[in-house]
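Only one chain comes next, encoded as structure tokens, the form predicted on its own.
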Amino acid sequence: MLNIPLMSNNITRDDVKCLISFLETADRFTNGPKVREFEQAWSRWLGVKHSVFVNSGASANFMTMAGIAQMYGKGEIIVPTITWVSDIASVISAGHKPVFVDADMRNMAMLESQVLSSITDDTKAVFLTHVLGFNGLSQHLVDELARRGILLIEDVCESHGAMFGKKKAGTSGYTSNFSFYYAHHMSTIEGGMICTDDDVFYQMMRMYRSHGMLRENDDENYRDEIQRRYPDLNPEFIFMVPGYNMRSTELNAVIGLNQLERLDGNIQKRRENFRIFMDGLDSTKYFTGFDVEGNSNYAFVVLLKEKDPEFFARLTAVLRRENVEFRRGTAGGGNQLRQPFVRKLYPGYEPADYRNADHIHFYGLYTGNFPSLDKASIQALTKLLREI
């Protein structure tokens, strides 16, 4: 058997040693100076002005959508059909209306033509997901959204280090979200990051992270103005927005700082693995027309070129027999319009109308790609796929 898991444990012994050393000497474990240090290091690595460390990528989504509603009002948010559930749930929870568009087979992100044709006077933002390590942006889309005054929000949870031209994914929009979950490019066990160049949005996210408290805002002039406006309130307990407790801890930040040192090397290994995988696929059976430029591959995509339920059933049976772990439907389980909560809330959408997303849903899956995966295992996997 091939015995290929989705992910090897990327919390190394060196990470554990750093954490033990911190535990033996530190006197503060909740959100503090190590969190700030990690935020600053991440901002330098990504190339943005501000970062806010939170307890998950999903929390980053929820805070971002709440912040958009607070600053710009509620409205329509254009969202992918292929994405993680929290992207859709965060839009709904913030009181926005999701507007779904189909996937682009080349990168499984949003079809640009549908994004642009879906913009209305009520559109507040486009919430684009960079899926499984692929870049989902084009310069035309970025320019058009800027020209029309539409915010671009980037979900980069699965695509750390993916490149859009000479820029990293997550630096072209108004704000971007990352996840440091166990299986992602780097891990803080649980954790996420909100990244932006906008000073006001950054301060808003700092308040949202900690119950909406004014004291979390770094802008001293703003704090003084609010305190003068509300003299009846204790300055330590002024709540400016209906925030959450989505703080992370010093412990998670220590792991993040250590992991960040090897992130670039691990991304390069993932890219090399993906090239080996794509070179070994049979393009008559599997879709190989991906736009791989600048990818930071998260997982190997196995997508049938044509609809063939019987072949897909054989494929999944062989992978199970060989103990090759996989997830059907790729990111988020496939077409989000088929999920019960979406069908209940938005019955007007017909999932089958979103043909690319539905093809990915029924005839796509992904298997594990991680830095310690060896070339021989990848070649054995592609040989297996060719022989089905």
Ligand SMILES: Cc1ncc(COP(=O)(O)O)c(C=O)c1O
Contents of the next structure:
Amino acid sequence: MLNIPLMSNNITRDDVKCLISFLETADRFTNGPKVREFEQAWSRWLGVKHSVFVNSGASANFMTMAGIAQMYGKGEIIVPTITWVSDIASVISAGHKPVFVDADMRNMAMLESQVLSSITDDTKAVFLTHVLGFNGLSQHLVDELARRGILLIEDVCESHGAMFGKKKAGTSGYTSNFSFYYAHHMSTIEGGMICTDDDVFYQMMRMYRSHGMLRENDDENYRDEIQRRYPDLNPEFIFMVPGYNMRSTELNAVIGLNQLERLDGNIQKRRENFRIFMDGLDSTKYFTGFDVEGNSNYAFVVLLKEKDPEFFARLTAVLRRENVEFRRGTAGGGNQLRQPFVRKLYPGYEPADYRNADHIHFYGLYTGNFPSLDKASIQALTKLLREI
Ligand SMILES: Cc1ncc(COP(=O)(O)O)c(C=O)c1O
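Beyond the form predicted on its own, can we have the form predicted in complex with this ligand?
Below, the chain from earlier opens the complete complex, with every other chain and molecule after it.
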């Protein structure tokens, strides 16, 4: 048996040691100086001005969409059909209307022509997901959105270190979201980050993270002005926005700081693994037309070339037999339009009309790609796939 799990060793003994030594000396455990240090280190790594560390990637999505509604009003948000559930749920719960577009087979992100043709006077933003480590942006899309005054929001939860030309994914839009869940490129066990160059949005996210509290905003002039405007309120308890408690802890930040040290090295190893994997695929059976420039995949994508349910059934049976862990439908389980909550809220959509998303849904899956995976195992996996 091949025995390949989805993820291995993403919290190392060294991370645990680091955590223990922190616990032995620390006197503050919730959101504090270590969180700030991790945010600053992350901003430097990514190349943005500000980052806000939260307790999950989904929280980053929910806060981002709430912040957009607060600052720019509710409206239409153009979303992918291949993405994670919180990218849709966050749009809905912030009071926006999701407008779905099909996937582009080359990167599984949004089909550019459909994004542009979906823009209306009510469009507030495009919420693009960089799927499973592929860059989902083009210069044309970035330029067109800028020209039309549409905000670009990048979900990079699955694609830390992916490159759009010379820029890291997560630095071309108004704001971006990351996840540090155990299965991703690096982990704080649970965790997420919201990144932006916009000072006002940054302060908004700081407040949203902690119940909407004014005192979380580090703009002193703004705090003074609000306190003067509301003399009847206790300055420690002024709530500016209908916020959440989505804070993380110092413990998670300590792990994040330690993990960040090896992120670039791990991305390199995963890139090399992915190259070996793609080289070994039989392009008559599997889709190999991915745009791999600047990719940073934590998973191997297995996508059938043809719509062949029997072949797909054989494929999953063989992977199960060989104890190769996999997830069907790729990111988020496939076409989001097929999910019960979407069908109920937006019955007007016909999931099958989103042909690429549906192909990925029914004939796609991913297996694990982690730094310690050796070349022989990857080659044994591709041999197995060739022989099905
Ligand atoms: C694209 C995308 N966005 C958001 C999330 C949510 O992140 P988390 O699991 O940290 O809540 C995920 C999944 O893990 C994801 O793949």
